[in-house]
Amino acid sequence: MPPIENDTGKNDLKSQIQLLIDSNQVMVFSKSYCPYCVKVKDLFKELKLEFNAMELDLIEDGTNYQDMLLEMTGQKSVPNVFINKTHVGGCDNTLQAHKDGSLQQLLCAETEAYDYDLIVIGGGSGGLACSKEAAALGKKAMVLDYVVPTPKGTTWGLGGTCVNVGCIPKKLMHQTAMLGTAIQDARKFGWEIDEKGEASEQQRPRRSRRGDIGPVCRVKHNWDTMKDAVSNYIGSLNWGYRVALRDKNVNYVNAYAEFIEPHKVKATNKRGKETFYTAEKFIIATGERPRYLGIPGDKEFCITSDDLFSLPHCPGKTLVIGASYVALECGGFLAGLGLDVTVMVRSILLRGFDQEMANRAGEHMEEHGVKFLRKYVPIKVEELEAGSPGRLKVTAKSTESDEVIEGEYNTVLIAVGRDACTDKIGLDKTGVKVNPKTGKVPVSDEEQTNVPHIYAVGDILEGKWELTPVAIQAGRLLARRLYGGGKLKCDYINVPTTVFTPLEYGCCGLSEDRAIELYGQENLEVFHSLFWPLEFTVPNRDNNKCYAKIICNKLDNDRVIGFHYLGPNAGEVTQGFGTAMKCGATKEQLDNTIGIHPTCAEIFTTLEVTKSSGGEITASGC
């Protein structure tokens, strides 16, 4: 590149190289063929402190950072170090200070200002787990933790997405509208049910599984009760997480956190009130919240997850825009109350699962009533009616052609996806570096990101899973390496997971597809099977609807890569495999476990059937 003439050049580099001598304790400008610089790296490293080494002859305008560091140091050549901003020199210099105990001074000098060893920002799983484990191990830790209220005004207290609008009241409205399916069940095994008497409005004759229109039953939902209980329950474990970051000596503040510099803090709380802290390390732990469409009318009358858990009345006739496991998790929960649900899809769904695997799942959902809308996207929305719920008009266009349709419907669920919650914290002023188009942070396999002393866990990492336990692992692990001396780094490979639609899909490991687009198809082979619990049998409903598969590598002594079950308690069938999966389990292992009968993930232990073979898979009794 060549030389920097103007001063507004010169004034961007110059911000530049003091950006990164304020962000990192240790900065050395090196090239990476000197040796003078690798043996200013090596005693760095003996002495285990983190520092960020900028290869000059690496970088296209590595000679204009050389002839800017002679202007402000009076030093052109390398290493020219930096430590606590203070300007140490080259070799010789470093070396020396390390000699006479100056170099030390240097190092604790800053350490000893700060106000904290550890400041967390964002007060979910992954965040709480690491401020917990690194007070533990006795350092002085704080969480800044403030949930932005949704354009509906719904916000929340302490645990993040999972505790208080994702897994935990997810899960427990799926079991609402299992029990509703059990109490179809109970009347096959004997269980009698008044049927007389008048359905209340909600009531409605229901497609029975086997598809034919069986009698009302007159036992009826009521939202209020089921979303009070879930809001105490969500309730209680929001106290018990301020009880335990006050048990572990964590100092919570209720406060917006944004970097005004690289190791300080500006904490805003509800009132407006802006205290200022610094640390010596951070940890990002911000995490997602729904992505809005952009098109008229979505944020003023549609809603998100983030609202629809505590929605102050039941949703009525509703469209789910979107095809992401949330979409499909709502929308199932909701048909399982007995709600009319619409699912409108732009492509394809559960992008990043096994597609087979998901269309099933679909399938499943569109026999039991779900309807789904193929290939259409919303361009605007619009209030007929306010209410509780209103009345809401659609108009969407075919992604295949220039067809428009409309609706109505009482209420319209966005769930089309997550954004990272890191764009409005002041990222900039510390150098960190951010996906420009998902807002995700890229970190090392520490979680470290590119600026030393900062780091991050949870869903705003780029190519890592969006789970709860993961973030938890992370951050306790990441705790136990930076102050107790631990070295176990979270494995981000094998992760089981559950998607919690009506008729349950768990998973580990590769999708078919990506199996195959790794290993390609003659290298693999895929073991599957159709099943019906016994549980379904009596009430005779989705006979032959579940599934199972492994997919295999032939050329590691058909190693189970992928793992997929479609089916009743898809979370607790897959854990166990999930482990076994981790031990480097065979199709040979799995033969050779005994099953326990009658289950569905005994389905595992018998699987014959390959996909290419062509053979029925089709199950004909227990």
The other form holds:
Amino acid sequence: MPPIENDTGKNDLKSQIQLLIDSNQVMVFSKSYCPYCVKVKDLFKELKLEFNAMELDLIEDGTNYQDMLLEMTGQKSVPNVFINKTHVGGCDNTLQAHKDGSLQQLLCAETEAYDYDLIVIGGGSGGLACSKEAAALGKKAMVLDYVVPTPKGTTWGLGGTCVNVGCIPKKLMHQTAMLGTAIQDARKFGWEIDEKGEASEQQRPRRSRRGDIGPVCRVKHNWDTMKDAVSNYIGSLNWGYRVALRDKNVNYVNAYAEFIEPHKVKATNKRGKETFYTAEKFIIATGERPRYLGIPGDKEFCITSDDLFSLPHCPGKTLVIGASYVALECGGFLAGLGLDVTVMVRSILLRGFDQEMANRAGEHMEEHGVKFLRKYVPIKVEELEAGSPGRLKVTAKSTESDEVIEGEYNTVLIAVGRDACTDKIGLDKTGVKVNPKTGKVPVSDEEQTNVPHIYAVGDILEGKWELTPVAIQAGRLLARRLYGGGKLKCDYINVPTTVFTPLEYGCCGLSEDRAIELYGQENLEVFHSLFWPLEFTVPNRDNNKCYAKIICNKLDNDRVIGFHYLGPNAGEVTQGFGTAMKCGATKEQLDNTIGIHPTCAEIFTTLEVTKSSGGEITASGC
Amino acid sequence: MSMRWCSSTQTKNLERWTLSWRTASKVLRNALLRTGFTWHFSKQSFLLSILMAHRLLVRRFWTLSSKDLRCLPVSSSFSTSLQSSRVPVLSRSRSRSLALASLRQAASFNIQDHDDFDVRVIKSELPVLVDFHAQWCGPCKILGPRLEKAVAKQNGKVTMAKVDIDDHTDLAIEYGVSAVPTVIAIRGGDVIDHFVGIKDDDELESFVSKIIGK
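For comparison with the form predicted on its own, produce the structure of the form predicted together with the partner chain.
Full complex below, order starting with the chain above.
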């Protein structure tokens, strides 16, 4: 990079340097090869001080930095040390300051001036776990949490996405749908159900697995009852979180936080009252919110998962846009309630997941009456009639041709992904780097952002899992490392998870697609099998739909690097195998494990057929 | 998990009582430690501690605002047990029947905000039962009407303040509510008794009688 001539460039550089000085308790401008710099950095390491060292020889415009530092401080040489915004000087100055105690004074001056040791922005799983742990370790901690209402006006309480508009209501509604299936099955097991009742209008007869319309079991589902019961349970959870914060001495304020300085936030409550708080350290745990399409009518007429779980009326005939796990889970349980559900898919199902498994889960949904519109994208949504629910017209176009289609639905649910809430919290005032495309925050393996006193956990992290237990683990371990002398870092490898599609899909480790990319097909052995859960046999449904697959690394003792299960209770099945994989389970060890009979999980102890052999995998008897 | 925050049936009360007792005592201990009290964990000292803690809390929140001049519940002026001069307000010319109707109405009321709580509970001349409840709490829906009935039976010797903990979270947090329903009895600004969970009509009646000192 050439020397900067113009004033704008100079001013930019100056403010960049000032930001570094302002946002780091200890800032060292250094050169990687300079022995004096090493000496200074070693001193800070010895003092266990967090410092940010910028190696001017390793960055492109290092000379410009050096020139600007000369202009700002009258010192051109490195190291050039700043403590709490005060210019200390070079190596000798710093060592001298350490000797005569002025260094300590400089360090203390600022630390004591902060209102809090730690402010956590965001009261979701990660933020709450981290703040409670920090407070338990004797630190003064605060949580700032605020739910910006959806375009439809939906809002909720403390606890974040998982508790309010994610895992919890999702699984309860999935359970609702499965109970519907259980009622159907029950008849085959001898339960006699009074069939005089009328099925509700919005519910259609269920299709059997062959696609023909079977006898209607006239049981009705009441949306309001389910929604109220789910909301009540969530209400109790919200309160529980609030009490836990009080009991753990975490100061909680229900206000929207925005950085205005590297160590200072502005908190605006729902009445618009602004309060300012400072802290030594910050943790950003603001999570994500559903993305809209940016087409006419999307925010006015469509809903997202943020609205669905507390929708005041049954959604009726529903179009789900997207094929994310949120889309398939919501589409799945709505169909399970007996609603007419269509899923509009742009390209593939469950991006990032094992594609074979994703397609099998999708096929199962299709066989159970969920319609898929593949390779279409919506272009506009119009309201035909207002109401609860109203009628909407959706226009979509093919991704492959000029074909345009129209459809009429009561509800349109957008589930095309989620965006990190990092653009409106004043991160520019702190210098925290954000991926400009995704809004995600890159962090070190210790969840530290590029600004040393600011950390991040949860869904906003770049390249990490968007899962509640991961955020909780990361938050808790982070607090222990910051305040409890902990060393353990969050392990993001081999994280088990489950997608609650009607036929549940649990996995841990690599997808087959990714494993092939990383290791090459020739170095992998894939063992797989279809199976028929015992509980499906009597009702005679879903024969050879459930599927188990493991991916083994031939170069490493046939170690299991990918685990995939499509079947009932996938979460319960996958959890234990997750532990096995953490312990480095190999195919041989699985083979030596005694199965529990009769279960679904036992299939993993008897996997024999390899995918490469092309052998028969349909199940047969005991 | 939910049950932890929502005390329900009597049969399982023992376990829950223990739980809420533990939580409640922990909260109190924290409150006391913060205010410089030492904590002796015994049931005997619990009542004393709760009294002291709340007196302190209450003092802290005792502010004189213009709203303090607002009239007290109409019922007070006709209550026989009441001798206060601070309760005037209702014009004597109004008919007695109107006042009686108000009396019935005012035996229990919903708390609107912190100031309202200050006026109608803390500064109340009568003892007040504060029913901390939540929309999502099933047992609260059973206890509420029962308690209302028990209070009504006392013909204006006690009132009942209903506090929705989600609308008035700060109040609930301040009074150490962990599980709902929680009922606390306040007289002269001090917490004099409390219980968590559900009670039957007889138990409620004796609780209320104790509060009004029968």
